[in-house]
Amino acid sequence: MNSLIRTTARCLRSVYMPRQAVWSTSARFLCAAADLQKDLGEMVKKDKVVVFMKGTPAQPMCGFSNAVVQILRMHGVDDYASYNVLEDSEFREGVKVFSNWPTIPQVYFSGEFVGGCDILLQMHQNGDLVEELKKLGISSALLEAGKESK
């Protein structure tokens, strides 16, 4: 994060025109990008589970986003924040920069980046997802179903 701030400050110094006291278009864009990164930092910490996806949980717009929704649903995780990155291309690119991850969907647990569809699927398959949900205070529905069948 400090490198982002240093880079933004350096860029602002190079594009600000003191004689005219006018901000260039690129300076305004950099400030907006810095604000977006700050907002994203707050967004991922606001809820226990946050998903940046294409579409919505009710209507995913890509197979990978749908897979993430289905995995969470299998575990009984219905109460999570989801953000549709298709609504704004700058937002979509900002999400990728924020996580330093090139693809969507992206999943966060308690403000920490977990990964995308492939990582969540792997965690589901090897049982790590049940443990991670437990750390969040969420009891997996799959764990509960296993207890009932015994």
The other form holds:
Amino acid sequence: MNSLIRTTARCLRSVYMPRQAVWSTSARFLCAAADLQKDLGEMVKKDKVVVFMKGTPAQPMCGFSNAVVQILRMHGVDDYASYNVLEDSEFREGVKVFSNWPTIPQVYFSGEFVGGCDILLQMHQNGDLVEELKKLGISSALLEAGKESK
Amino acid sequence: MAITVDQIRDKLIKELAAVHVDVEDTSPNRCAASYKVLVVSSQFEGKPLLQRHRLVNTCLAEELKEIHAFEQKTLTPEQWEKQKSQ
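Can you give me the structure for the form predicted in complex with its partner chain, which would complement the form predicted on its own we have just seen?
Starting with the chain above, the whole complex follows.
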């Protein structure tokens, strides 16, 4: 359980926006909860964009996780919650069970599972990502860049 | 037991009625730790990407326990024809 708190604390640091106030509550939640699944349900809903990855956005530890970070960066999405699954193996397995998805990274928009690296990449390529971000109220930086060049 | 390219291909053809399957062992020393697959199946028709990938993940659930990294591309026969002609 201690390791879970450590994970939470580290995740907190990897989140771009300061969310300490929210997190201290959440950390207690994680601590009290044997049901990680319930906590995950809350974690994915708390932020518009949530990424479970190996490493941090500043230091991804796997090519696929890095790809997700780079795609989001291209679209100007910097304000998202990221959780490093390498910090805790129980957490890592719990994330996979929660989404019923066998691999990391995993991306959520508004609490809804979007997919892994392949799906995000294809959404980026076919334009769906711009549309999905729009639904979240996020205007893709690529869209803005396109406007300027016109 | 290590997962083989043939094993993955056979399963996808059998269970998803795939008409075309490419399986590539992408691990640096071909140690069967990471794979990249292209699956063409009419079962993907009308299904969003996430659902298609879930079909593949479910089909290969046992194998994926052994595989470290897994990339997939899922196309309908129509999309496959279009991609080939490009």
